[in-house]
Amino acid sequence: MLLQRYAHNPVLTPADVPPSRDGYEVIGVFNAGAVRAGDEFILLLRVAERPVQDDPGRIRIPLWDTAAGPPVAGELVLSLDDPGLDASDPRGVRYKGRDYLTSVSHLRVARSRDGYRFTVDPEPALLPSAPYEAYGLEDPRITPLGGGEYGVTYVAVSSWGIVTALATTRNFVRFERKGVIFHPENKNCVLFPNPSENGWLALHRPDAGGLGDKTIWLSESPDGVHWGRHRPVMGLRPGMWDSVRIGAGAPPIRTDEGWLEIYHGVDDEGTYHLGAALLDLNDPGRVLARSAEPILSPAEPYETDGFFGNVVFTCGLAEAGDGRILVYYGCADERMAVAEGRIDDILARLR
């Protein structure tokens, strides 16, 4: 593997989060946005709650009343023995004909001086707010826009789809929502860092649904909201580590050699791995090459084992100095632990 584990992974877990109100327990902290600002480094993490299940006969599903006014935390209560109700994926049930989130998530920051060891800001950072966030706020991506500015993409969930929304901020203490900018079904997007009078760049995945397959698209836009010009980028490899599906994982990195994307890869296991594409840097569009084999699989029992489990899943990384990058990857969809990598080292590989 290209990346190396730290030795003392994982570095956050359920239990190192509390709840965003009483009644509730965090079952994940997984899937973190991250970028070093000036001598921290900041990972905006996906924390998974839901409310505490002391009925053995039923199941307690979160929502947010995000319909008028500020929003409302609620919950639906079933009977584990209706006939109405499947229950067979922990993720979600679906009931008389309408799906559910057995979790709902929301944004919380977590601040290090050494990239390490993290301290975890007791209040989210960003909570449902909209309609179409009531099921939770998903898996953000943290990218520099320049002049101290960072732009964080994130997913959205509701009875509405899955959709891509943008927040905004200077200091990871208040943040300035966009709105939504990929309607449904569309996730996995990351922005190039410092958009340029030209204009902003975004990779993301559409859902083909029916017809078609889970690929990277690329996009422009002139102004971070609004975004056109649509082209596929990568698709998929069959036989191989990412023949399934694909996705982005951390905003690309520039090298002289071309934009470094490092993004992660289900094959015909269901097992998700990272691996690495190389980028044109005047063209995006133009894959320059890709990784043979990951440079991460799950291995630990902390990525085999967990909610679900043969999972190492990124959404961020930070550049550690001297050619160095730390990859915060989810583990299992259920806690964070991060990997060290050299920037050459995974160009040889691409070479």
Contents of the next structure:
2 protein chains.
Amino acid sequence: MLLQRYAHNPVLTPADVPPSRDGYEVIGVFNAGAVRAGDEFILLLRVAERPVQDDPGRIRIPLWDTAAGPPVAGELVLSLDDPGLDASDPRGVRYKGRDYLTSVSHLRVARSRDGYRFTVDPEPALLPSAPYEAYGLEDPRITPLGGGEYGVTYVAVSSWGIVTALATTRNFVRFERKGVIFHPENKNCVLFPNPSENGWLALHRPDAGGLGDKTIWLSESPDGVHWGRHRPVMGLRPGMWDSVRIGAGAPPIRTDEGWLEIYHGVDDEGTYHLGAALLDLNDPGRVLARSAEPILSPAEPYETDGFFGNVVFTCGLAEAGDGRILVYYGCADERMAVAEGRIDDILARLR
Amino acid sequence: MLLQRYAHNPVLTPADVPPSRDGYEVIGVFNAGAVRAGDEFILLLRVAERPVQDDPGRIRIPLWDTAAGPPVAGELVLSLDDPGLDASDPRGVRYKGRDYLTSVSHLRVARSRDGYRFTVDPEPALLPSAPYEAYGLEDPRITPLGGGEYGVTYVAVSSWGIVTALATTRNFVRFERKGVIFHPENKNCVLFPNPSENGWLALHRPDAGGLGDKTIWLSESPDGVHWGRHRPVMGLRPGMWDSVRIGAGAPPIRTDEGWLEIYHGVDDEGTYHLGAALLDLNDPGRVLARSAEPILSPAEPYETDGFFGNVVFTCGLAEAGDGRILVYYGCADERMAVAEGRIDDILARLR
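With the form predicted alone in hand, show me what the form predicted in complex with a further copy of the same chain looks like.
Entire complex below, previous chain first.
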């Protein structure tokens, strides 16, 4: 594998993160956005939590009211023998024709000097507050926009569907929401760094409900808020590690040879791998190369076992000097790990 | 019913439309965009055609090559006893893990002086030519943009998915493509008329693959090409005529009481009805009223029977003077009909 795991993985587990409120428990800290800002490594963690499940005959589902005024954390308590309840999927339930998630995620900042040992903020950075966030905020990506500003694209979930939303920040303390930038269903959005007067670019993963596969698209924007000229970039590769679905992972890195994109792919067995692609610098809709083999696949117990096993999933990396990158990745939808690689090695494999 | 059918419906059937090429047959003319331009009523027809099916043991599927250079009409001929073929849906087949449509639609202009008797152009107006149109162009809507220009939003289909694309025209002869404005999966997009310096507005219907219903969303754009601030406007109403899925129909009409939108709804039995909604003039994301009952439901044989029965589906209407509207609608995915109503009567029912 082209990425070398940190010897003391995982770097963060649910036990490291206090819940946002009394009576809640954190069940996952994973799929963090990452950036190196000044002398700090910053992670924006996805923290999944739920009411403490204290009755074996019932399920307690977190349910935020974001419709009006300050958001209020509530819950829905359902009897497990209610005939209207389908609780066969650990991630969500269907009750009387409506979908709910069994946990709600918020975003939380963690900071580090060395890139390996992180201190988690005691309070959330972004909690559900817009109506489109009622079921939570997930899988953030951080991209430098220039001038000390950062763009955070994240998955927002509500009963209306799964969308990509944008927020901006200068300090990872205060965030400004810019609304939904990609309508349902959309995930895995990464902004290209430092948009110029020529405009913004993003990779993202629409979900074709009726026809078509889960593939990676490229879109353009004059301002980061309004997007168009959507076009497909990368499809599935039958029989390979990215045969069933793919999605952009970390925001692209500019190299002399092209935009280096580390993306995830799911194979026929349902295993999530990480691999790499190289996009043309001047026309990022043109794919120059894709890695024939994954650069990281689930193998360690903290990757193969957990809330949703056999998943390595990146939302961000940090450049660590001398051409090294630290790729942060969620493991089994439950914990955070890091692996190190060299840009040159990955490019060589793509040649 | 608030809409009165024209006595001589249907106004157009497949027999009225010549195919685009030798060896093809037209199997549907339906879901036309409509506008009154000067002293003409203009329809932009969806024309579905396919290779003539001349062998009962095989299915001939139209397949355009739009990848490079001028588009070329080809076809895929499959044996009906091929074990890799699933031909159980009349609208599409699945073959070796890939979806195809059994017909490909193009857009064709028809013109009328009285709004009832139409002359169909001998040649297509818009044939598949962009990669995102390889499986056809469907369900166009026409909106006046001001200054003699019209915007045409249409569904474009390819193996990459189902999207909404935009073209503009001044004469319904030459069209300029503006690309994909809503990524997969998206249908039923209508532009609000005469966008101002404050920007463009559209209603559209994203398709939530994993979570959420098929509902109507509102989006904003500075230029018609790039769209953002997506937000849900209208959901489903369990037990009513619009309980299963909804989508915008004709572009909204400005009235003193609000934006009048005629939309389609599907009920628990799978029947497609037309109904009306009233949106706030200043904040079209605010729904003032929705019709408790449909304003048109399938009842006549030309609506209940056909390629896909029990469907009335509008993509456009024309104002016919004195507060009258002519609502053009596709019947059973096969033919075109028209029904007349009065704006005041519909508004009264919504009060």
